[in-house]
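Only one chain is given next, in structure tokens, and it is the form predicted on its own.
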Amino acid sequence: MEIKILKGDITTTAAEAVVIFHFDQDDKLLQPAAAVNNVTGSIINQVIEAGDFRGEHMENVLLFTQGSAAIKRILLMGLGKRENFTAQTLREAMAQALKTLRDRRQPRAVLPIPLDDEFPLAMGETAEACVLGGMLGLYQFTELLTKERDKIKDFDSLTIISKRKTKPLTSGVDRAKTMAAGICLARDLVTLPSNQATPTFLAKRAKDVAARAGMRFKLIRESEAKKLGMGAFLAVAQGSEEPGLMAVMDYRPSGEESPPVVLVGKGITFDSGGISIKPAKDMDKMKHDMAGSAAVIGAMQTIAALKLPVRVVALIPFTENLPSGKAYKPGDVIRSLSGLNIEVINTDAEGRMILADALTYADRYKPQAIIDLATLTGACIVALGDNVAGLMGNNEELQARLQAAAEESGERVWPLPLWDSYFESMKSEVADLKNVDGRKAGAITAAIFLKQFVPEGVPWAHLDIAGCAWADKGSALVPKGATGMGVHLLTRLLQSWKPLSKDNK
């Protein structure tokens, strides 16, 4: 979608389509849709005198302007009540906005901004919540269809018009069109199909991510990892016969070498359950298990592009976790890059024992903060639906960073406790460990193995996404399939970073 920014007035803009904005039952009209109401003989007004539109929520209608003014088409769109507005809410109405038009084969539009002097958000975020919402609603992955391309539908361009400086409707647009690039990218990568989404594949798309953005890049392979005696990843990756590969993405601005704040994410490009082998009954969704490698490197991506001034550094595990008559078994004992061995007792909890290892390697930068997320349980789904990400950690204010963050990306968290008692399940009798326990509180005993493996004295974030990296139905920002899920929450927490209190527990 082509996005232009033009300094004008939109009664007199030629038009095929104009969105115009309305918050439910608002006595008043905000300033673009009065002045169009104004030149099209009270067509607005009229509508919602009539009852036939109040402005709920997503709510729309499309209007024709039989002739009395440059614009054709008005999209009359509802906001829902002033009192509960969000950036979130304008983003899913923009969204709806030009799916609504792209679906009606309309596929360019003009949005008037500022919307109104009394708008909860200045200009710049109002254009950024706009444009984002709108790149993300219009997403599709077409790549792998060759039959029938003539009738995928697109939406060509959005144009923003102002009376007032355009400046910070550029800034605004330039920051949702970086989010956007980093969001469906991550998006990309998780519906591909496992067999072209090989770790070697993800491990180039993230040399080249870091590549682009002038990151220095490593790739610890195998032969490395065992020398450094990476056991734990080594034993997921054996039962493949690709290679186990764990990608290190250094984000560096202006080659600051403070302590970094470290991202990892889960790269299982396809969990068959190994040995303890899943029900083959949506088996096939198990290649969207890398969703949180994807979130870490979408999420590089956007940090680099918009050069925010903090050291990041992101470690990506990825490999398959497959039975084979090398994988590893149920009862082996496995001995971890931070000495701790580990009991297995089912090899479908790989994920945590691949993160296992890649949060051991992260004391080697002796991290500010570390955070993780990972497809890690479906207990997670259990207790907080598919929508909501599970948060976890060892300290409270980057638990609530993240907390406000999600409240500003609209991708949403909730905490669970992590009491060292839940540990007590976790101890093997032949090993330090198990690696799984029973059903009880599943997501929480994931997350306190892990914890097992958190570097001494760092603060330390654990966000099983397993709920919200694909989604089985669609909504207004998110078609049906991979979200994208963590790539605009760790933006937002990393836009504002500043080092965590010391005495903070």
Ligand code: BES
Contents of the next structure:
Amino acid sequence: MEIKILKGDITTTAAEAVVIFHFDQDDKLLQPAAAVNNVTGSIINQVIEAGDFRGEHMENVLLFTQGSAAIKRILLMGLGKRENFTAQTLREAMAQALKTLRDRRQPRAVLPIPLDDEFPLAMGETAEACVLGGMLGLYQFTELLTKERDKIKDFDSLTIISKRKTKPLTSGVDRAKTMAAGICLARDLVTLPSNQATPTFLAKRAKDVAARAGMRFKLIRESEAKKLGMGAFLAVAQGSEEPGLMAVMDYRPSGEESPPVVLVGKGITFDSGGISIKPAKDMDKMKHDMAGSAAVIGAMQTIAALKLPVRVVALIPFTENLPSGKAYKPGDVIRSLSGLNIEVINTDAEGRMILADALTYADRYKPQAIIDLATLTGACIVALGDNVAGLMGNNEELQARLQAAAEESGERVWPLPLWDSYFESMKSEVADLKNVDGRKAGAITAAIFLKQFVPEGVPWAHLDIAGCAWADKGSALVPKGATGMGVHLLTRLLQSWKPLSKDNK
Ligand code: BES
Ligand code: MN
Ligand code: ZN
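Return the structure block for the form predicted together with the ligand; the form predicted on its own was the one displayed.
Time for the whole complex; same chain goes first.
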């Protein structure tokens, strides 16, 4: 989608379609609506007075102006009640608006921006929310379709127009494009099937992102992982013919060696369960078990593009989890990089194995905080449903910041407790700990396992994105499939990053 910014008057701009917002039961039309209403024989007022449109959130009507103006069509889009309005309302409304037009084969639209004094968001933020919402809603993955490509509907161009200054619009639109690119990159990587998105392929994509942004990059191959002693990661990787790899991306604004925020992403490119094999039903979905890694790659791209003033290091272990003659087995005891011996109870609890070594590895960066993202447990979906990430960790301030970033980004997270008493059931009789307990509190016991590998004294947060990385049902901003969960959240968090207070635990 091409995006143009124009200073001018909506009533004299030729347009195939104009998107007009209206709040539920607002007596007064917003300025762009009033202006369009004036040159179209009061068509908007008539529709509202006739009761055909109120402005409820996501309510919309497409009107034809019958040649009465340079404007051919008006898409009236409801924003709901003013008092309930947030940036997310606008993102969703715009996503719906552009999808409606696209589905009717109307690939071009003009959006007049409401004035600062009549609208709850300033013009720059309004443009940002509209463009981000539009781009996320329009997302589709068509790369692998070869037949009837002419039937694919695209949306071509959005012109944002304002009577007043356009400078804030330009920066708002740029921010939105950057964010959308990161989120859509993550969605693409998650959607790609595991025969294409192999560990090697994804590590290469991470490398490309790093190279384009001038980040440092390094790859830890199996041979080096062996030398380092990353036994937990290698145990999972040994079952697959595809070599396991850990990608390290290092974004250093102005080249400084300051303590970074470390992001860790689970990169299981396919999770069959291994020897503890999963049932066939829905096993195909397990190509998305690298969504944590995709979110981290997407976020690194956005963070660098926005030139955020904080050093961020990404640690991304990639491997498949497969059964084979070489695969790790239930009952095996594995020595992790931390030195702790892990008794494998279930090879399907592979995510925590590879994350354990990545968390230990983070210690060499003396991080100011660590955040990991992982499609870690089905239990988290049982606890919180499809659209919410489980949030656990050892630092309240970091958790509060993630919750605030979730509020702003619309990517929901919710805290689960992580008392050390949960570790009792993870004790093993033959080793330091087991990788699995029974069925109870599965999301929490997975996190308490990870906690054993977090470097001493480092603030850490864990996001279990098993439910929200993949949408079984589409919604306005998230078409069915890969969601890109985490990119927006992490970027928001780091946009306003400042050091955590020392005493907060
Ligand atoms: N990748 C899965 C978790 C998952 C399930 C993600 C559904 C997305 C959707 C993870 O590796 C796994 O298999 N977890 C097990 C843990 C169990 C063996 C303790 C699970 O949740 O069943
Ligand atoms: Mn698994
Ligand atoms: Zn998994």
